[in-house]
Structures are given as C-alpha cells and as structure tokens.
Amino acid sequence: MKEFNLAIIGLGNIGLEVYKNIKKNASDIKKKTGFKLNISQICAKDIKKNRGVKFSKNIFEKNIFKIINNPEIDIIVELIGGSEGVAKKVVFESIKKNKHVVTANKSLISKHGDALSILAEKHGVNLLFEAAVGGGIPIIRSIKQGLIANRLSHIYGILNGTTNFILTEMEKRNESFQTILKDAQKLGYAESNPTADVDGFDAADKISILSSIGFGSKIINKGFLVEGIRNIELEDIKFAKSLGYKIKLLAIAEKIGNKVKQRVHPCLIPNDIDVANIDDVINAVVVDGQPIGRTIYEGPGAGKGPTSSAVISDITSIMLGNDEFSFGLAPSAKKKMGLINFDNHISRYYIRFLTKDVSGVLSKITLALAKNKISIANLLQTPSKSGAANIMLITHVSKELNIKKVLRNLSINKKLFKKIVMIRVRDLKKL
C-alpha cells in the first residue's frame, strides 16, 4: 500500500485540529483513498506547550528546513499565516524540494499565488488552498471542478464571518459596533487587532483568489475598492431595516469583456435576497455562469472545525491525484485582465449625514445633489444628541463619481457635517 508522509508546520488551533482529526479518522481516510496517511513531523514554536494531546516520540522538529529537506516527506501543510517571512519561505522552498503543499494562507496565495502555481507546475507538485476561502465551504473545488463546463461571469458573497457576526449582532441586540466587536474578540471570532477583518482586507484577499480561479485571470490583488464596516452605526442599520434592507459586507467580482470589476464594501441588500438572510459567522458565495445559471454555496466560514476539514480535504485530494492546477488551469493559460474604473459604477446609494441641527442644512445637501444630477428616492431626518441631527437618504440610480464629488464637497465643512456615511445599494436586478 502506498503511504503518504505529512508534515504540519504551525501548531496553533488549526494545526492542532488537523492533527487530531487525521489521527481520529485515519482508518476512514485509508478506506476512502486507498492510501495510508502518516503524520511524520510537526514544527511548532513551543514544543513543550501542553496541548492536551499525546504526540508520538520525536515527532517535533524545531528546524523547519530539516523538514523541508527530508526526502521522506511528501506533503507539507503550512499553517503559520502571513504573506511574507517564514510562511512564504516554507511554501516556496517546499515546492522547490518537490513537496506537495496545502495551506490555509489567503494573504500568501492572494499575493504570491501566480508565482507559486508556476513553480508548482514546474516541479510537478500540487499547491492547494481550499481552506483559504470560505472555511468549510468547498467553493474553490466547486469552481475548479464542479463548474468546469461553465463560463463564469459573476462571483459575490459574504466572505468574512467576523464582520457578518458584528452586523448581525448589532441589529439583534441594538448595540454599537465597538460593543459587538469586543464581544466578537472574547468569543474568538475577531483578533485582538481586527483590522484585516473589519476593514475588508481579509475579504479582499479571498475575492482576489476566487476571481482568478473563476475568470481564468492572473490574480488582481490591488487597485480595487476595499471598504470595511467601521463607520456603520445603529442608525444606518435601523434606517435600512425600516426600508426592507439589511447591511452586509460583500466581496464582488464581475467579468465584463476582458476586464474585471472587483471590490469589497458594505451593501444595503433587500430582505428577499438569499444573502441578506445569512447571519452570524456563516459565509455564502453566489456564482453566476453559463450554461448552469446561478449556484449558491453556504456554510461556516471560519473556525478550527471548518478550516481543518478543508485542509484535510486538500490532503486527500493530493493522495487521490484529483488536482492538477492550483487555479484550475495551466498558469500559462491565465490571462492578465485589467480593472474596470469604479468611478463609472452605477448604483443607488444610501447616505447618512450627521449634521449640526441648524436651519438650511437639508437645502445644502439637496443643492449639492442636484448640481451633480442626483435625485432622492427616500429621506428621513431624526434628531440626535447634543444639538446634532441625522439626515438619511437613498438616491435614485447615480454614478459613483458624482456621489464622490458630493461627499467630497460637503465633507469639507467639518463644523456643519460631523460625519458622512455612504453605503451602496444592491438591488434585485443587480444581484
């Protein structure tokens, strides 16, 4: 019987869960693949830490490069994280040593995926990263294999469980962003430094990977719009709800001709759209293609259980020889596609002005909108504390550039406009 020898580099929550589940399910893996899987070596910062697990004698190796250079190791699982430093060295050097690599490292793949896939093809090994996007949702394999007969045009969804949890709990509990963020950190849903999640960078890495796989393009990992949820307050959620909308952070990629329209930002979504009802830490991805039409994928997007499941799925895929190319096609076949100028984006827009409660403010807003050919569909004015007021409105269909001009011109007057929040509306016809 053919045996595969595995090394795990990084033994945090995910690495430990991968180890435990492989050990627990060893006989099932052998039955389903026909091969035996051995965990031969592990590299961790602290080998003496009590992890509540009994490890085989001499399984730990402090020197990463001794593992990489070990000719008996077939598969390296990198679970360190980060796009540079040790993680980058581990993946590049492992492939050069003809090792298959499995990683959950979205930032590494988003930044270096093209170069790594070329290297993997050159050395005849697999580079797989199902766990980098969607956690327990097999979205990468679904696009690469399940939808192989389709020409994809549109991929969007909720790709960050932390922000989805925060927005869900703000609405449920009627509490502020900061309060819910602290709870998310206590529950382990958000890091002590939540920047990657709440500012949209995590979702940006993921949509960069999905659009590359879906559209056959080289990875577009910069130059596109990335906005997070820090500015969203209860007033925004309540106003959206009163009009039949929910606020979600969406990652969106569309192939239009030979270009890609890619972005990450909060959206107002009608309640009757599927993704509007995806709550808590759940992720959802919607894919449009021909001839299949629309397919929707939903499941837990993070956590040690879903992530370890995706990692082990990649390991067994290597054992079975199911994957050839990292991004679903030969690296030489991937096309370089440009980004569509988002200033030309057409949408409806939600805007909230926190203003000084004085006469003439509303007329200044309507005048600025009229100058830029923007009309109002809905408007609500509510008093706030300390002599301030909230003016909330939704526009008719307008151009992104014109909206930006209005916001730029009005925001100059800091005394009058204390805060301006703008959120794009995703209507039914746009979904």
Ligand code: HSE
Contents of the next structure:
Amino acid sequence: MKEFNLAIIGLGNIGLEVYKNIKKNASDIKKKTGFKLNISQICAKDIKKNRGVKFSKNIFEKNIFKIINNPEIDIIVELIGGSEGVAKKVVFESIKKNKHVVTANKSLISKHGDALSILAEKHGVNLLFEAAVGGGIPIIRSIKQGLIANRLSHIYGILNGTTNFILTEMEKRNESFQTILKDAQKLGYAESNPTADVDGFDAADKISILSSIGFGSKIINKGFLVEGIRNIELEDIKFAKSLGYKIKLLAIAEKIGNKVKQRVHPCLIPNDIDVANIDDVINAVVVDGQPIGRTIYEGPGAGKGPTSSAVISDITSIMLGNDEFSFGLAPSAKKKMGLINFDNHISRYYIRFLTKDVSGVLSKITLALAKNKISIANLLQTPSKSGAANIMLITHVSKELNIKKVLRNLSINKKLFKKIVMIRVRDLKKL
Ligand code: HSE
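Please move on to the form predicted in complex with this ligand, as the form predicted alone is already shown.
After this comes the whole thing, all chains and molecules, with the earlier chain placed first.
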C-alpha cells in the first residue's frame, strides 16, 4: 500500500485541529482513500508549548526548509497565513520541490493563485485551498466538480463570519458596532486588528477566488468595489427592519458576457430572501448557472473544526488523485476577463443623513436627488441627540454614478451633514 507523508507548517488552532482529526480518523482515511496517511513532520514556532496532545518523537522540525527539502514528504499543509513573507515562500518553494500543497490562505491564493497554479501544473503537483473560502462549506469542490456541467452566471453570499456575527448581534442585542466588535474580539471571532474582516477585504479575497473558479477567469483581486460594515449603526438596522429588510455584508460576482461584475458591500436584503436569514458566524453561498438553476450552500464559515474539515478533504483529494486543477481548469485555459464599470450599476439605495436639525435640510437633500434624476420611495426623519436628526430614505431604482454625485455634493457641507451612510438594496425579486 502506498503511503503519503504529510508535513504541517504552522501549529496554531487550525494546525492542531488538523493534526488531531487526522489522527482520530486515521483508519477511516485509509478505508476511504486506500492509502495510509502519516503526519511525518510539524513546524511550529513554540514546540515546548503544552497543547494537551502527545506528539510522536522527533516530529518537530524548526527549520522549514529542511521540511521542504525532505524527499520523503509528499504533501505540505501551509497554515501560517498572509499573502507575503514566510507563507508565500513556503508555498512557492514547496511546489518547486514537487510537493503537493494544501493551504487555507485566502489572501495568498487571491494574490498569487494564478502564478501558483501555473507552477503546480509545471511540477505535476496539486495546490488545493478548500478552507480558504466558506470555512467548512465544500464550496470550491462543489463548483469545480459537482457543478462541472454548468455555465455559471452568479456567485454571491455571506463569506465573512465575523461581520455576519457583528451585524446579527447588533440587531439582537440592540448594541453598537463598537460594543459588538469588542465582544467578537473577546470571543476570538475578530482579530485585534479587525480591518481584514470589518472593512471587507477578507470577503473580497474569497469572492476573487470563487469568481475565478466559477467563471474560468484569471483572478480579479483588485479594482473592484470593497466596502465593509464600519459605518453601519443601529439606526440603519432598525430602519431596514421596519421596512422588512436585513443588512448583510455580501460578496457578489456576476458574469455578464465576457466581463465580471464583482464587489463586496453591505446590502439591504428583503427578509424573505435566501441569505437574509443566515445569522451569526454562518456563511452561505448562492451559485446560479445553467442547466442547474439556483443552488445554495450554507455552513460554518470559520473556526478550527470546519476549517480542519476542509483542509483534510484537500489532503484526501490529493491522495485519491481526483482534483487535479486548483481552479477547476488547466491554468492555460483561464481567460483574462475585464471588470464591469460599477458606476453603471443600478439598484435601489438606502441613504441615511445625520444632519443638523434646522430648516431647509430636507429640501437640500431632495433638490440634490431631483437634479440627479433620483426619486424617493420611502422617507423617515427621527430626532437624534443634541439638535441633530437622522433622515433616512430609500430611492427608487437609480444609477450608482448619480447616487455618488449626490453624496459627494452633500458631504462637502460638513456643518450640515455630519454623516452619510449609503447601503445598496439587493431586491432580488426585482433586479
Ligand atoms: N475571518 C474569517 C471570517 C475567518 O470571519 O469569516 C474565515 O476565513
């Protein structure tokens, strides 16, 4: 029986869970793949730390390059993280040494995935990254293999658990973004520097990877709209709720002709539509294509258990030899696709103006909207603290460029307009 020798590089929460679950499921892995899987080497920063596990003797190797150069190792699992530095070096060098690589590193794949997949093909090895998107949801393999017979048109969903948790808890507990962010940090859902999650970059990396796989395009990892949830306040969530909407951070990719419309931003979604009711750290991805139609995938989007599940599925795919192409097609077949200019996007828009409560403010807003051919569908004003007011409205279908012009014009008047929040409405029944 052929055996596969594995090395784990990075023994944090996820690395340790991968180690434990491989050990625990060793006989199942053998039965299901027909091969024995040995964890031969581990590289960790602190090898003396008590992790509550008894490791085999001599399993630790501090020098990463001794592992990469070890001819006995077949598969390297990179769990360091980050798109540059050590993680990048480990993945590139391992492939050059003809090792299969499994990684959970979305920023690395989003930035270097095209070059890495070309390199992997050249060296006849696999580069797999199921854990990079959707945590435990097997979304990459579902698109690459389960939906192989389809031409996909839309991929969208909630791809960041941290922001979904924050938005859910703000509504449930009637608390501010800052309070819930602190709780999320205490619970380990948000990093001490929460930028990647709350400003949308994590979701952007993930949708870049999914759109490349789904549409057969080279990775589009920059130049598209990325907005996070930092600006969203309780007022926005409450107003949305009163009109039958939930606010969710969505990552959206659509293929239109030979171009891609891709973006990450918060959306108002009607309560009765798919992802509106996906709460807490759960992720959900909707994939639409022909001939299948619309499919939806839901599950835990982060955490050591779900992530280790995805990492081990990649390892066993390598053992089975059933997942050759990182992005579902030969790297040379990937097309360079342009981005659609988002200024031409049309949707309904939610806008909240925190203004001075003085005469003439409302007319300034309505005049600016009218000048740009924007019509109001809903409007509400609520008094706020110390002579301020929140004016909240939802427009009829309008053009992004026109909305931007209005916001730019009004936001110049900082004395009157203290804050402007704009959220796109994703009314899937109509648009
Ligand atoms: N920070 C990520 C999230 C973890 O919140 O979804 C999984 O990629």
